[in-house]
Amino acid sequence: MEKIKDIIKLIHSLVPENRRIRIMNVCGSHEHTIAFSGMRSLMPNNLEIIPGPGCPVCVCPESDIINAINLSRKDDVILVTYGDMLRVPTQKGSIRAEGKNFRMITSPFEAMNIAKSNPDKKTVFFSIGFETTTAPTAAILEMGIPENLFILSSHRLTPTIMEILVKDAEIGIDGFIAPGHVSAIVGSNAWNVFSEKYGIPTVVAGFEAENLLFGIMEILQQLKNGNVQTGNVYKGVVRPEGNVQAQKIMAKFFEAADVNWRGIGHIPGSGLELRAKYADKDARKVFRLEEIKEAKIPGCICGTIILGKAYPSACKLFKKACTPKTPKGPCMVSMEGACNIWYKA
């Protein structure tokens, strides 16, 4: 306890009195953890730690989850997908309340069981998330999957999103909190282009409180000592190169593509599709799924909350329309959400 003590006096003492410093946190987990251990109220008041994009369920796309419903109405489709998504609303309901064949799965792994154990249908993983998650849809296919297998492939790139935040002047970010699981995948390195193109500190941190402190302490550091680099409090967990065999299935199997972010819009090369050579495996070709413009939900700012030009508590619908048993918004269904995880802090 005298530690976290010792480090929040020095973080008082690194923040300069005369200018406000934003600090962005791109995990769920990490807002988790900021906002239950009360972090915030902690620092010094021209200290922002600022939730950004990340929870992949409210980044997933409402045509996506639509495209999923309707796959699910086929008599001869399993969809199966993680339990938060079945809950994340669209202008169609959601895959709980409209779909009719799906099962909800904690892994890829189960996606194969269910295939093999239902050999006359057609299995869709509804596969969506960061790079943590890519790495086991990635390995699946590497193991080779039932022929009656598809993907329906929602991931999102996190250093891409994360540099078109950077270049938004409105949000105005100082320092970057790098997401700890994701990092074990792709690497401190993949952080290089912060600070060595944007002159922005970006340290990879844990998800413990304390942790989360040094990685904060270590970003004020360099910004007052003007020695700019990726940092990395994780180092038992996270290399510099991650997790390369990793990097190297998902390489094989994905490929880079322009994609929509709900309620961001349109962002290229930031998502991952299966590669052309994989085609019988996609859903999207095989059941030549299209794209379905996204309606907007009235009174929700949950791409504002998303983009860290707003917290949760600004939306209108908070903790009044829009609650986790209610949600009217992707942000309140997921654990990683923030507007759930504020509502319950």
Contents of the next structure:
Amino acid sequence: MEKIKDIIKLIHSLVPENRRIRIMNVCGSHEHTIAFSGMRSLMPNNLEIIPGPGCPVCVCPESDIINAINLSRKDDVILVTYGDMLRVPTQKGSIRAEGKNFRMITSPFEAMNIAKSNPDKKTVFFSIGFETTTAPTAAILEMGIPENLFILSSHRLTPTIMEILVKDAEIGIDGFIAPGHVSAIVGSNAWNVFSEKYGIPTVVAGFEAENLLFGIMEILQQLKNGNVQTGNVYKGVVRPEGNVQAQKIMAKFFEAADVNWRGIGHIPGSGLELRAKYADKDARKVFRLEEIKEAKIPGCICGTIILGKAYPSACKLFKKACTPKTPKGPCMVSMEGACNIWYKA
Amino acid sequence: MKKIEIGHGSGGRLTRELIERLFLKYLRSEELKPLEDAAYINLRDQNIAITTDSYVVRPLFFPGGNIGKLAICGTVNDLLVSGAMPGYLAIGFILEEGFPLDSLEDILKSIKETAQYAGVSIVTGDTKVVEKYKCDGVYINTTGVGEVIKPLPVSNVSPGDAVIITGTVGDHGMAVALSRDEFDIKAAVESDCAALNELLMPIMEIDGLKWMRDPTRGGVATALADLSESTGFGIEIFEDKVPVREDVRFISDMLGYDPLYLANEGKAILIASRESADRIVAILKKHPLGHNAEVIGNISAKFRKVKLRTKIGGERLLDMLEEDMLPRIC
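Alternate state requested, the form predicted in complex with the partner chain (shown: the form predicted alone):
Up next: the whole complex, starting with the chain shown before.
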């Protein structure tokens, strides 16, 4: 506790009085710790900690979810995906409400088992998420998946979206707290671009409040002394090079693709699709899925929140029409969504 | 057309609104008005506390208890926290056509054991059966009366008082949530469902004891938010003082629950004068149900609402439960 008090004191002393500093986190678990520890109440008034695109469920395009609903309605298909995905609202409803044959899984290995025990059906794994969930999907592909298992890849790349945000002057990011789990895969070196090209301190942090405070402190120190570089206060878990083996198999099966982000739009090279070599495993190709135009959710500002341009409390629907039980926008659905976290904290 | 929503049964904000806007519109009385766990009435100069509660928990059997045990403990505890010695219970059953008699017998065995432990007699009852699918197995209502030992109106509460919790929070909510098999998690969390006579009777005599509440639906946070609203005082709670089982905390983190909002069925929040607080905690700690009792905060006139002082010294507002993530918890 004394140590924490000292860090907070130091943070106060490092923030210059005459300017506003905005530090973004890009991880739902970081935002959870920040909100539930009341961390913002301890920060200087001119230091903002903004939740960024830390929720893969929130950015998953509506088109993919509607395609998943439609697949689950086919008699010979079992759609499997992570729990939160079942509840995400679309213009056609959610998978849970409108889908037919679907199952919740907690790991890609369950998708393998479901496919194996239902040989007369086609199992489609709607695989979403950032690098943390891409790695295990690549792992089952490397192991060899059953013939009747197909991948609907809606994976997204964290460094790419962060670079988009950095270039957006309206957000004005002064520093990044880099996501702990993603960094374990991609390595802290993956963030070097931010210090080298944009002069923005980026520090990898873990999930305890104290560790996050350390991360914030380091960002502020770098800003003050001008010695900007990638930092890492989560060294026990994150190595500079990351998990090389995981990176290898991810690169073997997936390649970067131009994709949509829900509420944000088209971002070149920011997603992952299966390489052409594995087209027979790619649900998009096997089932000839088509792009469906995204419908705006009236009143919902999830896209703006994900980009760090507004806090959840700025949304007119927040805590009124939109609650975790009756989510109108994707950020209220997932436990990693900023709206869901702010609702509970 | 406005309709009843599941949240109207949460024990939180929506329940309060429903009661204030609709029920009190037609049923207002001096005795009902305080909206406490039990009402004080006077029968031939005898001070009596009376309370009623319905039980719709799903599943009917959960680790640490079942709907029968719950129906006795809940009503007995409502009398106890109102400063009354539980005496007699009336019990009503709504049974679904097709419900196995063996299961009903198991429930009744629990009812018998729990009533004996709590020293209450079940003196009248009622049974109704509805068609299959018109209810979910069994619903139970219990009404209890007891002799008032020490009236504990909310007006007793004053700034400077200490907030005490008699043990770990969130056990019941977590046990029932996990027993629903909606999550693929195996853990040995048991409901804390218990009648609190032995724990609470010894402290009734202590002068500094001012008010009690059993934090069931909506948990400790909602009970305190309710207290803050009815007294107009602020309440400060220290996160590092609140006892939470290690496994309950871990799974809560994983599922995104806050133990402070999870239901308890064998705990009480006590408000007591600062001077008496340590003595009360020492007495509570002597009983197995009170081993983890702690002073967790205090009442203040300097602010309103309930503030949680987090482990790192941050501040977070604890509001009434807006929406129940776990309906039918009791």
